[in-house]
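As a starting point, one isolated chain is supplied in structure tokens, in the form predicted on its own.
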Amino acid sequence: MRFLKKKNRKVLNLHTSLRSQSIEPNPEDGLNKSLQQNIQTLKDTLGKSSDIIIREIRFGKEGTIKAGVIYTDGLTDTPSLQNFILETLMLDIKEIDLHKKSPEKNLISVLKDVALTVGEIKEETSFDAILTSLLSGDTIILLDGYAEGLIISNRQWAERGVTEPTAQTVVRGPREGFTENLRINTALIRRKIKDPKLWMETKTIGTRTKTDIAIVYIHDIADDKIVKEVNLRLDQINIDGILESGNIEGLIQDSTYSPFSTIYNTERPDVVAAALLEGRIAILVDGTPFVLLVPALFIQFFQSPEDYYERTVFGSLIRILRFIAFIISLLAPALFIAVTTFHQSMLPPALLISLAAQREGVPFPAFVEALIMEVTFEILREAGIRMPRSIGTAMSIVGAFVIGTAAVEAGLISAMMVIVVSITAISNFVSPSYEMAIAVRILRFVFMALAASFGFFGIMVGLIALILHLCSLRSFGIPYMSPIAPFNISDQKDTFIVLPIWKMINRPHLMNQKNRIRQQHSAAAKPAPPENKKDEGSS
């Protein structure tokens, strides 16, 4: 008798189990006709999570209709809400039958054409795509005997303002930069691109963040292949969450262990609206100021938007001064290793001397000195910018020239090794790109490490190797190196030197195909000047 006992509660438990599992809601079969089970579900399935709010009200003649309210606290604009939603339902058609303003409707129709003064307003009946929406600050409203809601887009919460950047600041240009808002950015690309071929197709990518991607293009002027490779590598992408572009960024360029970045970023509009208008294909990240820009190429990124702003002259001496100084900080300690410890013959008489003095008494050989200094002014550097702002500059200056003296004073380092490393450091402040600073960053350590093996002939050999491997990358099948290899002579108005903006007539040869003419003619470009005229009362 115990054992029947025990056997039959064993079966009742698991009857009651499965009856239980059965009539449970799975959130991706759909809504159900009856409000209070919906309900239910959003609460079981969001864990009753307090930030979630969930007003059940009635309205219509009488209060007939049932309905579910449901919004998320922080993210959903409350006054909207209140003026344009609760109060037109419980206050404006409290004495209207819904029923016959349109009869041939259902009456999630006829709220959503005839009484609520909203603006986007999306019939929904995936259970799934109403949480999505929810979580995002869109406000839901669930009728009871419906399997459909309506997702009302009301989505408002705090952010921070159009301030100007920080990263690529410009002594002429706008003051405008990104913000961590998608519609905020795609705003500002509109803004300067008025045009009905600018598309932005969007995305959400992530699992768990479900968040916002947005591609920018103008249609006829991007190539299709390029838009379409961007799409296939976007889709597939299967990640739990996107919390940057960064993310992005490593999961679809194109060569991961380069020093070189093969994606482009900004937070600056006007060099994103100057891309799109060359061809390219900007990706925007909810989230995030900085959009990227593909395909990226090695001259973009000594590119500044204050080239075109200034005087050619101008932008064209600051071009080929950045080139300078990128070489510089990529090679000026590694130079000075090598003919410090290989090459001694190839210095005048009197600076060999003065090197020799110098480094009399130093314990250290060239390269461990560079090393030594090279190290200790990443740390300063790291150090800055992870300080508060008020101290962080000045503490980096005071540390290095602390350090530096002190250094020089007690005998561990030469008085001209000081200096080649303050220079290259400079020099490579210069560079417009974050990218592409860190890059030579790291390739400096290389050079110095062949320098002070082989000399001359190790520097010779890693520049043949950095050539090549520059030469084999590819940003979205695009050259890395192009104009310069292949090389196009046409596409020589805007490398090292930057021509008048009447010369350039074409778009960028490889980055597009398809539009490749930016002025109708070029006679008309560059006016004459006026001639002088004597007055006709002087003799």
Partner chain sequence: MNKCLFAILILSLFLTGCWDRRELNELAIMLAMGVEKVEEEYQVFAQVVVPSEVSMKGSTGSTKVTLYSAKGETVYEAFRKMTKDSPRKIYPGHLKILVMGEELAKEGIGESLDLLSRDWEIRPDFYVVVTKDTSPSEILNTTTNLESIPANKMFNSLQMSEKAWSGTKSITLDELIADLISDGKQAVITGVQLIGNSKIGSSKKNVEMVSPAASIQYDHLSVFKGDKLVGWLTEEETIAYSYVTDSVKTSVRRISCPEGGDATIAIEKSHSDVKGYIRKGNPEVDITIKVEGNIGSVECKMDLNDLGTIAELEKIYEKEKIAIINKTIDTLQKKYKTDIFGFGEAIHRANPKEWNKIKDHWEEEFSNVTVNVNVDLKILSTGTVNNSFLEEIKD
Second form
Amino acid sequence: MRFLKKKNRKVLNLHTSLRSQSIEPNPEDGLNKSLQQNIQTLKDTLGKSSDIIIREIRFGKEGTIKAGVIYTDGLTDTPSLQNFILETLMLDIKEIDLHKKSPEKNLISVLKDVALTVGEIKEETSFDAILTSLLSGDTIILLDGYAEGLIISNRQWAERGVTEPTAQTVVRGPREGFTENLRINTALIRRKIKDPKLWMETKTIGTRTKTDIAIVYIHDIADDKIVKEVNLRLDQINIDGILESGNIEGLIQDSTYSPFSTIYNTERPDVVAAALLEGRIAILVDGTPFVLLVPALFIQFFQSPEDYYERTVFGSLIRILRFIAFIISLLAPALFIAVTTFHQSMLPPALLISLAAQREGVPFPAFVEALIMEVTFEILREAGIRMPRSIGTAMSIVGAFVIGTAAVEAGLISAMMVIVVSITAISNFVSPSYEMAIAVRILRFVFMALAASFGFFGIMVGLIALILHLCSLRSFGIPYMSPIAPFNISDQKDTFIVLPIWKMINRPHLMNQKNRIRQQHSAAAKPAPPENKKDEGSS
Amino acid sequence: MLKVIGILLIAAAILWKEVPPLLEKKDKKELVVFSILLTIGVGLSMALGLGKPIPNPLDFLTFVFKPIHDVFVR
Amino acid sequence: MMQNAKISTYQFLILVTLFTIGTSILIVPSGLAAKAKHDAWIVAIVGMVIGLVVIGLFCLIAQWFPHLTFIQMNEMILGKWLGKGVSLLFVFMSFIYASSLLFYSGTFLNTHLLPNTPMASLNILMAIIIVMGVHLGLETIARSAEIFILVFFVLFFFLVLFISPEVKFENVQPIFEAGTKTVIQSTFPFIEVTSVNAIVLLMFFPVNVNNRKQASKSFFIGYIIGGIVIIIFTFLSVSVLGAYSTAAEVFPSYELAKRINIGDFIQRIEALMAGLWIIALYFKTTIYFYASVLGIAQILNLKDYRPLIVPLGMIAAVLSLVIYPNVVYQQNWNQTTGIFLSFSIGVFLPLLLVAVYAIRKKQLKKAPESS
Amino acid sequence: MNKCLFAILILSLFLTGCWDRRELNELAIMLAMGVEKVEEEYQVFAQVVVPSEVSMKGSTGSTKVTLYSAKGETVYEAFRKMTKDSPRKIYPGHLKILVMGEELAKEGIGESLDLLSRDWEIRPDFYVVVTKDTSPSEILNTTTNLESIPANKMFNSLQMSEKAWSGTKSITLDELIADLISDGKQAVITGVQLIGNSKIGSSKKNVEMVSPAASIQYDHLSVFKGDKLVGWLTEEETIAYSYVTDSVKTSVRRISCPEGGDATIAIEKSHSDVKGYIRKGNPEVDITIKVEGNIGSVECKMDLNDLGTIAELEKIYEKEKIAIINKTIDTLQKKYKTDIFGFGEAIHRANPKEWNKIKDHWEEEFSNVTVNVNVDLKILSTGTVNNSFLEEIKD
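Please give the other form, namely the form predicted together with the partner chain, since only the form predicted on its own has been shown so far.
Next comes the full complex, this chain leading.
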């Protein structure tokens, strides 16, 4: 009961803040005036890391000014470093007396304001900040005699371009997917929503990985309370490393042990944009193409971006099909076990006799039979993911045909069971969201066990428990099962069916208290041929 | 015997899960009520498991309402 | 913590409906047909109308102290010790009924679905999900009720649709043969299970309902919907099975599902339809159990009712196995003692409260502000 | 915390086992059941399917069904005793047909039906038939063609003959029980006979012949008084019974042409309305039967294009029908003295007060009920041709 309560987080946080480590230099420590000293400190801190390049130069008239250019090889854009920093310093301003140019100001400011021809540049006195920037790929310039350094942002490293998303594919829809780069990802969103109210807050999480995280929302749509809650939960994180958005998800989600995910993840910018417009909040994590969306509701896992791009009727039918597939993949083996071992009276006589004939000589009870097939299938499936793609196809053929047929031939498994397990497996792939598919995979076994011991009553009990559990879940304060429970009539337009886009006047009810209207009233929005046509005809 | 062990295991599980939060909150009254009810519960299940007769509360009610019933029905 | 839960009027309406339907669809048709023969459905209609008066009484009481549960109200009106005593009886009743309903579900499953499974394990399984529901709180129960009422009405709709070809109007003719006296007499058990026992709903009505004005309306509407469902079930049972079979069957409405046969294709679906009864039974039992757990916590002035749930669930499961030695005892007990127990808690106690409130009105009006 | 507890408890429940689990290959699926009384004991027969023989793949060519039987003081006892013989527990959930022995029916069927209405697995929608001049064991022993499972054959041909011919009446258990308990209606059950050699009939040889040595046929309708068989109706009377009780779906009826020869009317629709009255203290019943049909065949000379001919045919049909129905009712009133038509119920519905007075001696009253039969036929079409080609045949 207590794992649902958020109160304990605070207590936890107190404990964790005590363990903040002191390995890195104290952030209070500023830079030293002496260049040598600074470089020495850097070297000491970074050890003998070979990718840190420290280039000591002299520039200015007669080369009087000693400077150090420090960067991380591989993370820094070397051509721009050479062209705009080293060349400027060592060649272009060789003959200019920098001191003269602005006697009142210090040299650092002069370099920053007049000399260096790069975009993002800032002064920094904290040693810690300089280290972080350096390790993020920035170039550092330190001058002898100044307790300040310049941070020049010219990060550039080998990265994947924007490609088609692989985990969530659609037939119709944009072909771009998020990449590992946070900036590209924010740009992809910004490109879709050019609204000044689209706000992006950034945080750095992870004491060692210093991962950048962006919280993206549309200020006048998203609920302030949820934004605040997201910020609060993110601020409470005190961990050494964040490697993927999954880590963030694990740290901020509402219930850890539930098989259902209360945070949605996607690699599609259009899904994120649509969610933002609905009032959801996106959490982008540097280094992963998977963006988190909160609050996530149960039905969200049944929605695919395609539903809104395809024709309405088709979208609705597909949505219903997904729910049916969900039920099949959750319950089919359980129902089969229940019917064949408890409620034979449900089967039509002809089918009963044929099933009984198939089962003649099968040594296992139906439950064990189903278990064997299901486990075999799960193994095949897991193996299929890990295998190289070319072998993966061969594997599935082996799995489906060879093992299935051979097992039936050998009389280990009844043919009907193979059919049931196959339809279950295929239905499982219908789910547009991997999270829901996994949840179903786990729960299927629970239902099978319940069905094997209590028949339909067991399944019914399981369903009641499952729905109770689902109803008790909340995602960032929003009931997980909304808008089914609590029921909301205006949100039904995008629940079991998809209404035409001109009917979607309001944003989801619970997430939006302040800015609910999406578009003009539907009477005006409904597409119709221009009315003056009639006049033409009559005249 | 298996039943008794099962009941005790379940009781232990309940204790293990319910008592620490109560102790933490220092809800003495709750703890007392909880312990009494759990004892009754375990006692009753044991009696049932071992096939001992359990007094039926309905018989008591029948006893109480019998006069009223007789008045009305006649 | 107890008072924080807020459910909407719609959710309350659904809980009332499910509570009203509850056990009634399983046992009411049989009981009514035993006395009023083929006029059982008329009795159900009359009973429902009379039941509305009882519901009106509950709404009246609920109005006085909208921020108090029934237990607290008893103490407020009748004074601390008398109030506690009466409340104890109330809690005792709802607890007995919770275990009695567990017995019902066990018997039902034992007769029709799982005859060889020991009732203990069925009751324990049912008790587990009830305990789970109450543990998760009223809001969760209400939300899941919203989902299950959909399932319920879909199943119900199909049941009615599929069974309607089997209806033989000859079975309910001649109409109103029973006579007024028999009709009125046989309504009492009906009123008992549908409306009088609804007094346990005062444990969260109107305290936990967000719109108190609307809530009374929901109470009526929910009751009427539930009543109509029972009337339909009674009518179908009598008209399809005949009055004699309806009275003879232990669970006539299940027998009804067995008769479904649409073109030799849609048939043999009664096991699926059992979901209907399990849902209805589950929610009614959960409400009884919630009322008794919360009641005990409030009588003893505990801060939280949750620690009591599991031990009480354990006791309820055990009690459900011993309170009725068999179905015959249960039917007999319901007709003799049960009905008096319900009426004394569900009708006489509220009337007593009304009387005392009328006397102490002025004194009480000041009390809530000072306390 | 809930989840943990939940898991533990569920696990403990699983460990104790699954009490009601029955694998499909542990079942002996009984499709037909026979009950007979032999020397104060019940003998119960169960025709059980052999699934592997029915399926295409594993068939070895032996019979598709097998018959088990056992004797016992009660039906239930005998039923359970069958496991002495059968390797699997008899599963009655798919019972299609129940064959009652004639001897048993004469002594009373009530007691033996109780088990069938009480057992949770038995669905009350199977047909009940009574053997005529044979025993259930002979009927259930007979192998059949086309439908290789005899129970299916019996079930289907009863259903089909009722639909297409109306000379039989399919009675399910729940209908039978409803009739037995009703005080205004008596029960009837279709009779079943074995035609031919029962010895060969029980072997596989029977189905290897084009025209089997033994076959199962439905004929006659048994009439009950209370739960005891008192007599049989002929086929014609059975059809009349079907008309009165509104159970005719389609049927065929020969009538004589006005100028000799025969014609056949195919009945497509029939609706009967039985209304009871108390006139001057005496019960009276009006039966109105509305029939719609086509001309099925014409084996005589007449001009079908003439409107008058159709009307004449209708009148002939109506007259003949009324005569048959009256005869049938007469047989029951005089010979068997049992109200199988439900006239008592009709009077009950119409006048419950008077009914309460006469219901205790309804048996005598029934014999004196005045019955007014009214049949109204409408001929809708004459088939695909108008006049018969018989008209044109040159001698």
